[in-house]
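Shown here is one chain on its own, the form predicted on its own, set out as structure tokens.
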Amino acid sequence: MIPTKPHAALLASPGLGHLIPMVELANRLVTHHGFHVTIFVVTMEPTASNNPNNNLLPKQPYRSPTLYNLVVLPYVDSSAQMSPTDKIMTRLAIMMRGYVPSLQAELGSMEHNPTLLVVDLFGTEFLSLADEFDMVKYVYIPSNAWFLAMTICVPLLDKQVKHVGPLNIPGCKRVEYDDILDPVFDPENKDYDEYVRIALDLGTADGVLVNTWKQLESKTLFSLKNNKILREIFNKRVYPVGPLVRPVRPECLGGELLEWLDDQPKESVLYVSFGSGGTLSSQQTTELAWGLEMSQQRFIWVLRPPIEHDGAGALFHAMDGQDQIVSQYLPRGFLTRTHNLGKVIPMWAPQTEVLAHKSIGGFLSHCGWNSTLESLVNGVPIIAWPLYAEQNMNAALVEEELGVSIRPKLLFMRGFEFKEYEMLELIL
């Protein structure tokens, strides 16, 4: 029997930061537009393909068989194609490239081919499969329209000239030097080539979906549709589909955490988290601990093991089973001295539910777009500490355009060393 519902195939890049917005897009397609959806997931570990509940979607009820199917593609080891010096964009691109045959085989084995293919930013090389299987093809940008506008302009830069100043985008807010993505600074590295390739691939899609909305970025969305120069560069339709955030499920908080939050005064707690991929160094972790303690500010801190010289380290390092040894990363006696002041939660916390609680008054965040949106929809102001990717741009947007964030300037002087506890003491 031929299915009556349109069937969409969605492809998510590695990491919860990419999977979560794709899941929420699937929920929207199913519940509001009557689609049947299959989500294909790329993993970074061989065990994840065998157990998606434990490895891909930890401690959260993201899977919903009644709404969509989730298919974990068989693990492909691409480590031989990477060098130790490859950065995050290059590594993700290499990983994704290795899965093209896997998705091709999965689509070919389906009894009824999907009619729509949606990939995220790192899946643009899969768009050719849409032509092979006669599918409409879209790219989903789980970030803001300003980032999209910058991306489509990058191929116009002169590769022979190292970029040293602000980046002007026709009709849009310019991107200041300290906020530009790292690949743009060095045209000679692999990240730059991959970023340009992705930007050019966007032009082969039938359209682009962006996790934003008109009231949030009216000027940028207007320019993407109407600015003559931007339209000459990129003539595809851009659809704002946000805010797509995970709905609040109070049961995810758990008894102990919920009880502690309920006991705190309204808007008195600072929530500290750097997302599923963000990591601090050992020194930064220590200094942040001192800052929280000396400020005497109530807090919830989601703590991951430190990794040196890699703000996106958690994306590429397995950290399962390390949730009982957080004290070794903190100043001696910190947990005892702050026992009545705050909570240190290893590895993961139900962020949407925490931010929705009445006792949360602020969010010390890396400004990943998922976290930024969750903060915005819950009305929680942000202290911005960007770590990698487009997070500096996100921080600039919420501070300079929306006025809902504080961004300590010392954090954004490239190469400047600072002490986090001094920054926190100034703010809190």
Given for the second form:
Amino acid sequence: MIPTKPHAALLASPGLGHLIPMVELANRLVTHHGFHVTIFVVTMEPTASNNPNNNLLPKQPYRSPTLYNLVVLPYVDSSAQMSPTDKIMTRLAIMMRGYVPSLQAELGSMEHNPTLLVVDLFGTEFLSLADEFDMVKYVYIPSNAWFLAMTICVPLLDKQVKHVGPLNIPGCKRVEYDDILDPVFDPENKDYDEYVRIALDLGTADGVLVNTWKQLESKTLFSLKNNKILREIFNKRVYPVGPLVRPVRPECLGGELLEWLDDQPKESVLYVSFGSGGTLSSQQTTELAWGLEMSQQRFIWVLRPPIEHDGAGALFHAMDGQDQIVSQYLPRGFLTRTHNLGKVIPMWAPQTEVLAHKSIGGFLSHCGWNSTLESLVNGVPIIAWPLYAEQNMNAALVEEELGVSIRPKLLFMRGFEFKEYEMLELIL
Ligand code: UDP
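With the form predicted on its own in hand, show me what the form predicted in complex with uridine-5'-diphosphate looks like.
To see the whole picture, the full complex is given below, headed by that same chain.
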């Protein structure tokens, strides 16, 4: 039978923060644009059935399980290519590189040839496959246009000059020193080279999709289209396709958590979560616990095991059954003392459903872009606690441009240490 629908191949890099927006893009292509879609997924572990990230895969918990095909690429072990000092961008880039032959083989064996390839920021090295298979090729940035504008400017920076001030982006809000991505500060680190490579790869795509929309970022989107200097740096078309967020599925929020939320006053509960990869250290976990308890603020806290010196730790660590025992990470007696005040949820909560509940009045968030959008569409103000990647920029955007967030300044000054609970007590 001759297929009647165009076929799109989407590639999601590891981490739910990358998979979720890709799935939502697939849903959009299928339901609004009549595409047949296959999503290829890269995983970080050989068998990761105990990882909540992977629990989402087989269930396809979206509008219809038949909406798109989902192919988990067979695990490729790239650990031999990594060194223990490699940071997040390098690790993801090395991991992804190992999967190029797998996707090549998959595309080569497909009966209904895809004519469109969409990759995310960590998949730009797959764009050459589109040429091989005669496909049009797009990069989907599951973040905002301001981040895209900064990224395309990074290759122009002088590697030899140490950055000490803000970054000026033609026609856009400047990026303050404290908000600039870590790789930009350390040209000696491999992350810098990977980031520059990704930025240059973007120019080889036919266009870029961004999870934003005109009303949210009109100035930046205008400049990406019209600013002469920016156009000279990057002349591809940018499509604001957002907000693409996970739909609320009421059946996902039930049991004790729903009953408890139903019993709380309207907009009284602070939801505390650091996304799928965000991780606090032991000291930060303790400080946060004290902050919540001393503020006497109602809360729901999605707690995962602390990992030292790696704000993105959960991205790279499998989570097993014993992580469900949350009390071991908390000050002694915390759960008993806060029994009536809040709920500690181990590892993973139905976030979109929680944020949509009428009792939620605030979100203490790491400002991953998906979390930020989910908060925005539900009208929930944010207390920002960015941890890694472009989260400082996201936090700056929602605070300074939209005025729907507060960002306790002291927390985020590079190299500054203090007791977080003191700050939390002040703002809660
Ligand atoms: N998420 C969730 N439950 C959790 C933690 C995260 O459903 O306990 C979802 C959240 O709703 C969002 C995604 O995971 O859609 C996290 O993406 P984000 O960009 O906010 O952060 P990242 O995980 O990339 O750091």
